[in-house]
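Below sits a lone chain in structure tokens, taken as the form predicted on its own.
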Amino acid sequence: MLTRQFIKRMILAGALLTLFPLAQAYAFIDGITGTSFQFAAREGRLSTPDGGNLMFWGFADITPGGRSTVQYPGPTLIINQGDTVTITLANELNEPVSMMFPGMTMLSSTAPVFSKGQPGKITSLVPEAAPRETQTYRFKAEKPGTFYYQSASNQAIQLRMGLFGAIVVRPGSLGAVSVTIPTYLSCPPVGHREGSGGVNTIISAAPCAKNFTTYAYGHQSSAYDREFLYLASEMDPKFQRWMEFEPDKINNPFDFSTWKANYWFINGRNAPDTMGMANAMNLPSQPYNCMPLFHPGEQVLIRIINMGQDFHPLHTHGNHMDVIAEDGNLLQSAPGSGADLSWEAFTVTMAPGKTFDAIFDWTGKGLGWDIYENTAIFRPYEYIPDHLKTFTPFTSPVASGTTPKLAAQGLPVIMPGIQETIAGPNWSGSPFLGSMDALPPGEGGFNPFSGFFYMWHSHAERELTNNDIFPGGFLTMAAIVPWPATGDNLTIYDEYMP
């Protein structure tokens, strides 16, 4: 019954692709922007697919014009290198709260908080917010990279509650870098939106320099077309009761020995609700999504932080990716020299607290078969030895008792009849991008623009639940999507990608 219900959420998410720009709802970081902001911590409530609803600790944008509505996780800010930024923290919860920022240049004091002024029993890192009052914080960004905020008071409680947002700090300085495609990749059409708009129009198979405006950390090696976040959460549904229903906290403790979560999270939701609409209004506290949207050829850069206790190996199907920055820090043997450390992973180990950045992109190059279905014209970033080459193989009938002839060009591979397939959700029918086949009967309108999904997960297999119910968790789709085509009904796709 289950899978059902998330086939069918899988479709709905379908069907909302055609009908919202995904500018509004998918392609980017969604996030709060500014050097003056203030905040209220806040209890909220946040829904599960499989029907939980929990209690959550979480931060508020309350400035004049902000959502005011208390997130899990808290808002993301997206800031400049170079900004000093000032946040005022607003305590509605029944104990001291407070903010300390990780790889940020402090300005305001960050003297720690002891119980009853004794040494040695620390209650706070920084200073605290008690309930009903307010505390400021000020600091500056000196670097550009990937970071995140936190409570630091009574953290095995409030951590697990999540008082934590995701920290974006653009480059001060966004002049255009150039690099050049290899020779086996055909160029970008003219006009390509390398993170600052355009129009797709005519496509060329000579080699070329690709212009990018927008890098992660200053230099060319952090390039990159579209970004998305990863933040890793968990909870533990017996903890949460025990937060919202226990009355004598402090004669009936927690036993943290025993916490396990069974809960895992994605910008603070469960799949399938990861890949559903950014700003859901069923999802009034959780209004971060999950779903990576790309061309062929495109640099995404992944953000992943885990603001968990627990250890996440986050795996992309399709290709590996390049870890080029870890911590805020670019992976470079000297300054300037780029990401000349980093390494290639098809899995991510997501540490407690740490941040990593990668980034990923996916051509067609190495499955031996041309991923248009032998289109004469070359599009953006095709993997050009492969360009026509077949899928089936043989040249002709096989006779009876003959031994089957190879093309002269293409993968020995043989697609099943349409009696012999089972579709699922977001299948064309058709393994090329930018095609469509038959699908039996009552199948259809799944992937009715095409283009190849891949799933994006945690290679525990155990975090792929809600509460021990399959599938859910820590678990989304990237969807790589077609280039517009002059002629075809792909250009479609030109409204949906910014």
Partner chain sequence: MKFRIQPSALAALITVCVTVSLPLGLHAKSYDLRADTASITMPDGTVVPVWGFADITAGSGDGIVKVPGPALDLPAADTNLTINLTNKLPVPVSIYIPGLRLAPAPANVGGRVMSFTAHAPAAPAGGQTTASFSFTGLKPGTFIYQSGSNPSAQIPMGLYGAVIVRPAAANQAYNDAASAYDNEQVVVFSEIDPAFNSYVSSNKTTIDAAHKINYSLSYAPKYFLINGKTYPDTTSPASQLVAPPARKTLLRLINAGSQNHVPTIAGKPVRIIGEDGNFLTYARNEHAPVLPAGKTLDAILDLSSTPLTEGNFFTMFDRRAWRASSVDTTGSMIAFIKSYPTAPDVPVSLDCNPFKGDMNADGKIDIVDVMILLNKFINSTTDPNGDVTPVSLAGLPCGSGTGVLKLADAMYVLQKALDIN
Contents of the next structure:
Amino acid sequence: MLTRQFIKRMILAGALLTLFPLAQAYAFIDGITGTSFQFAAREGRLSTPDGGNLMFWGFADITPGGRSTVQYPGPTLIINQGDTVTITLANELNEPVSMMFPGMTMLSSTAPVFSKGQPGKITSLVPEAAPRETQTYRFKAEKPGTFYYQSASNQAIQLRMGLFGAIVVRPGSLGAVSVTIPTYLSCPPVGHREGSGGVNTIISAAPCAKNFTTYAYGHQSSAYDREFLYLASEMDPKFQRWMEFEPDKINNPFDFSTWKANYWFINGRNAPDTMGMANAMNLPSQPYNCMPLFHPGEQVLIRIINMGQDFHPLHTHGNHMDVIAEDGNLLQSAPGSGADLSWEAFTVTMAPGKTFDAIFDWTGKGLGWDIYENTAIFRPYEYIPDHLKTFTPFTSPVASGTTPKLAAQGLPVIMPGIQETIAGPNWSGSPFLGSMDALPPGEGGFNPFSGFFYMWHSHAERELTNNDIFPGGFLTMAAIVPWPATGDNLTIYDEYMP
Amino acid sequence: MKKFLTYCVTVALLAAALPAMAFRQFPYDIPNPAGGWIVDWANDGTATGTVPNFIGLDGLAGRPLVPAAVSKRLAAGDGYSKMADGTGLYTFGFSDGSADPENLFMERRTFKAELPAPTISYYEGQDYYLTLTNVGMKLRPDLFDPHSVHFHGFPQAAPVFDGEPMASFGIRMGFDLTYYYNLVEPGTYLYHCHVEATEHMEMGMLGNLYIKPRQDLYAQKNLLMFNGFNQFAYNDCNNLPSYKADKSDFEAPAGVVGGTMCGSTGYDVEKAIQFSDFDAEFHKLHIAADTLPFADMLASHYMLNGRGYPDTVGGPVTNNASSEVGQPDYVSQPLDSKITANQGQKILLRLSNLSIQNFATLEFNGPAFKVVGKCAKLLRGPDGKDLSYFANSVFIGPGETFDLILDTTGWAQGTYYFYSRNLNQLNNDQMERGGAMTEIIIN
Amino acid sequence: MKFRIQPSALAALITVCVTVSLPLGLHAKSYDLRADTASITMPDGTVVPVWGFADITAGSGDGIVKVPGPALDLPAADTNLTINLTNKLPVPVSIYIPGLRLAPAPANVGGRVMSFTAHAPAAPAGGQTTASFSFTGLKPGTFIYQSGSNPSAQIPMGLYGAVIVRPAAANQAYNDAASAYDNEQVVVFSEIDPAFNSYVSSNKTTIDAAHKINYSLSYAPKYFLINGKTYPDTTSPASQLVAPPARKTLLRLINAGSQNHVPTIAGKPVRIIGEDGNFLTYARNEHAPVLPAGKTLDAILDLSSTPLTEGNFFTMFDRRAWRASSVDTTGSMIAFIKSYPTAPDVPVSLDCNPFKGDMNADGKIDIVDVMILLNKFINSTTDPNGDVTPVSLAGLPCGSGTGVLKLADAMYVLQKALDIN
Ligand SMILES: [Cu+2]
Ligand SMILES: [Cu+2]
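Switch over from the form predicted on its own to the form predicted in complex with its partner chain, please.
Now the complete complex, all chains and molecules, led by this one.
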């Protein structure tokens, strides 16, 4: 099962083990806002969960009041549709660096740069900042969506070193749009984080509606409640060490045909650090985490970006995603038609330099049993046909000739005894949402709200390692947090789910 | 795998001290000697009937016999496989022990891992009880790894039956665990063990899994044809009724069952093909109980349904376990990937990729095929737009599935090829003209 | 009709081809190709043995072995294609085109398929063999022809090329108005592993006899080619792709390699309208389209909203960022798209040629160029090549295109000479 080191790192990262006084440590996209930014390109050092650390090149937000430390990946720009954005890049590295903004309408030049005008010596695909110089980029964010910036200089080295970051462009307001909830689901809650009033008043059966006010694109088909970033990248420690320690790079070149990733990152971290808190003290240059937390029925926007060189198959346990946009384009047959060309996926191929937006939700629809263990009241977005479903007790008499009698139960099968299984850290002990049950000594413990956890990971399982050590890498756990019930202490929800 | 040793000794002691509490679970739980299962509603060992027929499909009047509930018992353990270049490799895997009596189960199922795992294929709407029994690793008695079944891609899963061990659990050696699935969504999925996924999946715990649509049963029960077919990749007709709550029949359709795309995923011949690969060195180090090289993994054998070409088009592959590891030989790779159809027929290919490190571009060397499904969903937009498309290859990543329809109308007769266009995947280690390739024969 | 390998020459020739062939109706085009050995030189001086095709069609072929092979650009509305192959290689060779119909007649050797279809047998030393391949029921689109004999050895050796099947309507990729374009370019992607090619080239007979080698497993390409050239050879004017401003350019993207690529144009998205020679009902707008091995994509680079008088250079690169050298950009999959007004359009009003400032045209910008520019400035001589002062855009090197020189031009060229771009 999991190594001790992995568990220790989960504890160190605070992966939902205990409550921390830091609000907004989970469950949102962190980034910087505005229309004018000053960036620096400089060297930094990142930490990996196997106890190692690697040199990287990254961007730092040196805008007055910015974080100012170099980070991996670069700061996420969160801007508004229609904004004209100016970024001044100060290059603190010893080779030219540039910034490219695919999907943006460039107001500054996009012409390539050749050293001393020599055709054989391209240095950048777009205007660059020479070492110790600056370059200014201007663009207009005409379309909403998920984008990125990256260096367009010496890409074979600079992309592998980390000179990239995400861009989120928010659409203009559509106002509140009411969406009808399917009749097989119970109504949204009136209370915590949805609507107004008290917490989770009794929910009656459908039909009912829900208002959305946040959209990824300028259409209601892109409405969401919560959003998360999945920015993938990789590193080959051999290459990173060559960059750091090789004194004579010209005579001892790196053979790129031998480059092989052995660290895989989501938002700049390897598992289990992905599940730690944002801005964790032990990861000063990796401020972003990735731990989607949401309630049943909530629309969860996943902004998917691959800044690496390899393809990664992003697999969401729990349910399909609705892929609604590709490369910042809503999948629509005509402007204004909405995401009528969207498709559903349980695995999305993250291609280098490509973005997707996908919407995930989870209600437990069609499981065939009541995930709320036959609680009498309807929970928000509960799948009505499975409400209060019980099963005729049974067991197999074949082996022993005996027929043990079992009480009627809410699960179609009898669970194995806890001694017969090895449980994981996010198992509550109970198959039901919001319930917990006995766990073997030393197991479980990373599930304070008795949620349902789903691994969202690269399905190229070699990528679930940190430089030869399993588990790790491109892995994070998404958690379905039960809606608070009347009388619940809400602190826990406030801590994890702003 | 030294690091688990101390831990696992404790486990073994615990196991010995406790009576076995789990068992194969199926509500219709007495095997019927004539096939199928007998209802034991009273739970006292007294037969009271047989499994009800699903939506009245009783095998009479040309209709199929389809039970309302189905069950399988898989054993998870180790085994041995034979690659197309003759290399024998140590594997982990599953084998189907549904027909084995309890007292003979361990004996018959130990060291019988198959590559790929036994195919799981049922109908939309059936209740499925899958019992997993961990029979242990015969050639690695130092290991006490649990196992699981991850029903990959099935929508709306709950952790308890998802088999992902961080959020739930794996079953220890010598015990059983029954998964329950309400097969509400048709499509092409796949399954694998999710415990220590990098290792267990590289070792071969991978299988085909697909659910046939209720449109098949609607057509077959009512002796109807849609677009000339009564079997389909997906429910592609408008107004197709749902099952009644007790699954004794279909509801009355709300309108004419039809539409322009009705029957567009119909087929005559069906084949599930799973791409995977092995790194022989990893398997050799594994059986030597050496440190496992995740960082240096490099596939050496590329396979379709657990075999490299030309084995992909041959008969069942029996391993060389007796001569190489002192265990009885057995059919370790029972599935071929050869497809045979008559000119004019439609072929449904259910493609999946369960490599743990390689994408594959699976190409057909004849006329274009139609991609009708992806990730177990009909390629149709939310308002009904037909998103299917024609192509000659699909780029398929680990954990992805595609459904292709090959319409052989007008094709010249003969042998066509379906293979990875990532050309380095066309070998069995050092043997060229092998690997991920199979034949499609049109008569 | 003569084949072409210089994509920049395509547009003009295509127009001719369409005009000529339209009144003639259905065609059955026939090509004579020769499979033969050759070698190509990489920009770092490495000489790589290759196998390629030469067009030896009487009256039109030039008989030169090329990688990629000659593009087979069929007359409009052609429905049949015959390729007569002469094989001078010491291995059997066949030709297949995924997506086009060819009667299968596989040849097995050692219980495993050697050729997907009846091949031209291995040529005896100094001799040759022949075979003929007839493709029927052609449909419009972009395809790839390649060796169907031991493909994992022969395709990486260079036995591949583009096939273009045209609809009856001129300047359309498919029988659909949504596939209309003004200009077209064929862009073939591939890779070269010099060690692999050397191995296959020197062990070609053992490969077929012993069937036991490991060249394919260790395939590790080092050079990444676009239309047979890798950077910096792709900078030569003959290798540059062309996409005029205010026009729609159809890029016929073809991946003949074994690896998967992500062709990306810096700053410009494309619209994918076709895949493997099939028109897509719903086009996809992408800035990073995935082009897996063996696949073709038809992409529209739509510059209709770019002013007619703008002159730009765009770079097309593989976002996967592989290359031969860790020291410089040599061996990268980078090509250039020259976007300049074509006659009879008006002269440029904005010129972003990155090589401007090289006043003496010696291939580099240095202090001599600054002096020449200053001299011309003082003498009020106009020279578009020295006009680099940014017009409305930030950053170098876009000048107004008027050719009127200012002191600021000299300052900017000095910056270029000092590598402060
Ligand atoms: Cu998984
Ligand atoms: Cu999975």
